[in-house]
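Given next, in structure tokens, is a single chain: the form predicted on its own.
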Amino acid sequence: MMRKLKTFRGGLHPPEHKERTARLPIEDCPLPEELVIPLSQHIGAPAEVCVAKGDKVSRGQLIGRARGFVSVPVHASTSGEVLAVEPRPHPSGKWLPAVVLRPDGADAWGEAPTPVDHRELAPEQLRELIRSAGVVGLGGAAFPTHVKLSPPPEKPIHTLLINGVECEPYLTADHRLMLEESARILTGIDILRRVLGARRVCIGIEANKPDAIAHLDEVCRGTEVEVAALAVKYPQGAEKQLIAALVGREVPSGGLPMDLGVVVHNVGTAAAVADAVAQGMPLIERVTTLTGPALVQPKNLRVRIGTPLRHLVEVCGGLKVDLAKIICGGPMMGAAQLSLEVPVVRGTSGVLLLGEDDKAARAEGACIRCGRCVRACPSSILPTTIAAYARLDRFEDAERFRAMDCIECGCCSYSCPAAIPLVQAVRHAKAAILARRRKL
């Protein structure tokens, strides 16, 4: 009898659109003529620049110092000359300070990275190596990893979950990483487990990646790492939904996974942790998926941080049609971009390029009280009610209806037959609530 796959309440299953890149191996992207490396690539305080125009830098050299505990340093993605330190287009939609670097073609390290045996280091030493390498969550959130690895003593961690779900349509970077570079992932998992002291380790993967499940099952055999197949449902890869599926408990409203003794890291983050500790390498590159109907030749690319999207499009053979929309990330939670001059940052899990015919264009109508958004919501909140309060600027009422529990997955907007931009309205309410809290 077929065993029922684990999952969470709510959610939906949008078309996957992964077939164009799921079988394509990771390729190394050539360096562009110019890199734009933002000082703000993570949640928390931006890094403080420590180079100036005209400086010669080596690959992996520190170019931005961390400012405070919730911050990480930034490093040069290759060797070359600093052309400028100035505001440039950023994936957030703003112009933010960045180090503009012209590669010299040598791609030379200043001091060669020093591999260490992580099994000989104490947890605090491992945590410091991860922080100094600038490692952040590579699933898209870009939260500093060393912060997640520093729970207070009264909240011990017993379970480490590794997120290999990649439930966003179109994206296949994590899928390829699990198939091609599982040794890096397993080394990173061992380091994360040692830092946290977790007894249970489980890798969660959606059942639409049977090759990745079979491969990790094989390489994890004889270890204490479990591999769990999960139902194919969006947003299975969201932190709280992954915990609900694999641990069977819900993170309380306003709480954190550590309240349940759980920490979640992405498979890409685990690989970056391995590079930082076992290889002594800072986070200066990542794997990302370039895809979409407008692109001639979609690819999974290993890209240096700071590479402009325009260069990636050229590497992928250019565009088939006029570009109508650029999205960094997936179509459900990704962020629309204004131009191809935006650079790849640490949180760029994919780039989706759409033509005019690929855009959903429905006129907004009135709510028909069908309840589809409520059934789809994985946070069990009432999106239409919160959106209505947000439109009336009644943010205290929106907060009373748990607006802050929204994970902005977009299930409500996707399922709405009236094309009401519900997630945008809830996001507006959350921003207003946070602004009000800061004034108190």
Second form
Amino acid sequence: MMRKLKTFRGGLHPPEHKERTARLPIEDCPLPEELVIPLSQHIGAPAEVCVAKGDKVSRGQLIGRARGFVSVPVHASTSGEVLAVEPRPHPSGKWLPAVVLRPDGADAWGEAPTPVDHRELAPEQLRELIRSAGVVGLGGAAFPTHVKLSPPPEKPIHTLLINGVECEPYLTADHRLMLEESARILTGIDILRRVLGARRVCIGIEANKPDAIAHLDEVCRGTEVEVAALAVKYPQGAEKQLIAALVGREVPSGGLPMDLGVVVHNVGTAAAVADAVAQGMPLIERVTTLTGPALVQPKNLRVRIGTPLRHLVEVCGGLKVDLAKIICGGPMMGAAQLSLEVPVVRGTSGVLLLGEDDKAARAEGACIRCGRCVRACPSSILPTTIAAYARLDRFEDAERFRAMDCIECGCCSYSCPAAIPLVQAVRHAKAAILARRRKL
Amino acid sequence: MERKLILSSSPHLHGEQSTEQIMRAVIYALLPACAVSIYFFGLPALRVLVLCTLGCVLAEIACQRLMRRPAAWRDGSAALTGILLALNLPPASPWWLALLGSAVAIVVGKQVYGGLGHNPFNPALVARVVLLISFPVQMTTWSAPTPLGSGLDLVTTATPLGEMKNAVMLTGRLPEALQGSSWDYFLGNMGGCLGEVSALALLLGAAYLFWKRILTWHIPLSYLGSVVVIAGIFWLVDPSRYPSPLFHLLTGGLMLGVFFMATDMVTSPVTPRGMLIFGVGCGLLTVLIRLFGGYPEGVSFAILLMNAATPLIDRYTRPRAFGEAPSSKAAG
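So that was the form predicted on its own. Now I'd like the form predicted in complex with the partner chain, please.
What follows is the whole complex; the chain from before opens it.
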């Protein structure tokens, strides 16, 4: 670990703001009066509801069936009564079908989860357990985990990377998980490795979490799992950037990590995989960071899926200033929310509450061609050129300048002295290019 | 309460300097050079500085009024252009020259193209070259430095580069001894424009900009490096005819050009590779114009020529995107 820290091209150093919660142990969040469990909590087809208003459900009971391969089931986060199945505010900004559940307080499992020894199961059986537990990527993207565990036979996986980078400012949920629940993570890694048949396993952690690095280094001693400290630089936790740092190769444009024989899973996902297989428990809770200058008492919380943000804010002592912005996820890539009625979903890695003073709004000026966006761009594209084309509706030119290679990390917008919404314009270009491709 | 929530797309943080802060920092970085010019040339230098700065700001305001654009002079770019223009004028410039230059810089150099960020040429250099061609006498009447307190009156003199040029044109050889030593040139004790005289003051300002991460090394290093290499080759071939690289570095507007004009963000390439090409091009043209051109001084022309090449350079230096195969780079 004395070597120069590995990293990727480009990127930048936003202020970390992690000090508020980095030392706070994970607390169990009490159940709210009402849970709103969306049927769409993953990338892919939404689950199909299989309960109705008035039904009594038990903790972990299936309430939504997976529809198709890129889809996972949804389970009740606690025992109680189904109040409604109806559209509710969703972190995506839309109103989407959700199961509204009133907890009965007993928090009782229907049938007790059945732990299994994963070493006795074949990869297909493990994959099925992971899928039926509803495990998705917990780093924020919420991509169904079993899909990532099913590479085609012509693409053998030799390297499993575990993402403990957590490069978004403010967020510390993965950091705490690595410190407090490394055993779960290691079990999950063991399962993931067996499913994939990977030889090399490496956990990447940003060097600003020396305690987590030291701890995992210790618990991984004697195993074949490497722990790598990575340079502190945003977006070190982006999948392709993490691979570039740890494997030294670039995922081909338009390709997937499996093209290089690599699969990346988040540390939280590894822990959820361990629960799914070794404990027989579905994914009904996650660790998330409640933080932000507007909050009285930031916390790292273990939260049942479906808990409305309003409840979390109360648990954290309420607000000390008027809210200006609610963000699900980190400040660089998270999504602004319309209300505190939005629930925590599987992809909610953190909730950031900003007051009027922190909203960082600035009037847009003219591009002075300073090139900061170009230097910061981890995809090595020209954000200012693409944005200029996008604004002229010249999407073919934007595509020629490789708009589709944008990972939407926001480094360009962050670094722009004229406050030009560059990544927003590139996103617009990407959407238009995709729409045109679908039409052809 | 929730009516006031802001719904914007990520990122929700904004960092680093604003355009105004960048402009202000560059102005601060020029203050040592301004101070040295006032020290060596006294009140006339101060007068030129004030006239150009005010002239540019007023021209900017007037243009924005006339064109019904939002008044953006507060961004500091017009004031910066004014200071740069002043530093590019002789200390004895008459008042009308300074004001005319200001108007040319802002109107012809900047606003006709659409204002900040849209001008292809550095506005201060546009004004300097227009004035140089239109008023060659006023633009090449150089004052000998008369440090404050020395009690001397302003007398006219030649610049070291001009002296070199004349001697080489007349005799085919360098003058026996140029008027000053390298040390004098470094401190600024020589004839020349306000801002080109003191390499030391300009280097101080540049150091500040590096520290503030406003300058990157690409253009300054490639510019200086190519001047040293190319001038060095000529010097090695015939030291009696071609001056040493050190002389090139310390005289004329080189330091001012390298750190404050060539690095003008608006008119230089955006990619690091493009910046390197730009810098080398500036260095090559500067030396060639100085040695073989009609004017003794090549920095302004070199930078303007490379400004013209900037769109082309940008076009052919698109970086290889992450994960892009080396051969598939076809955008242009």
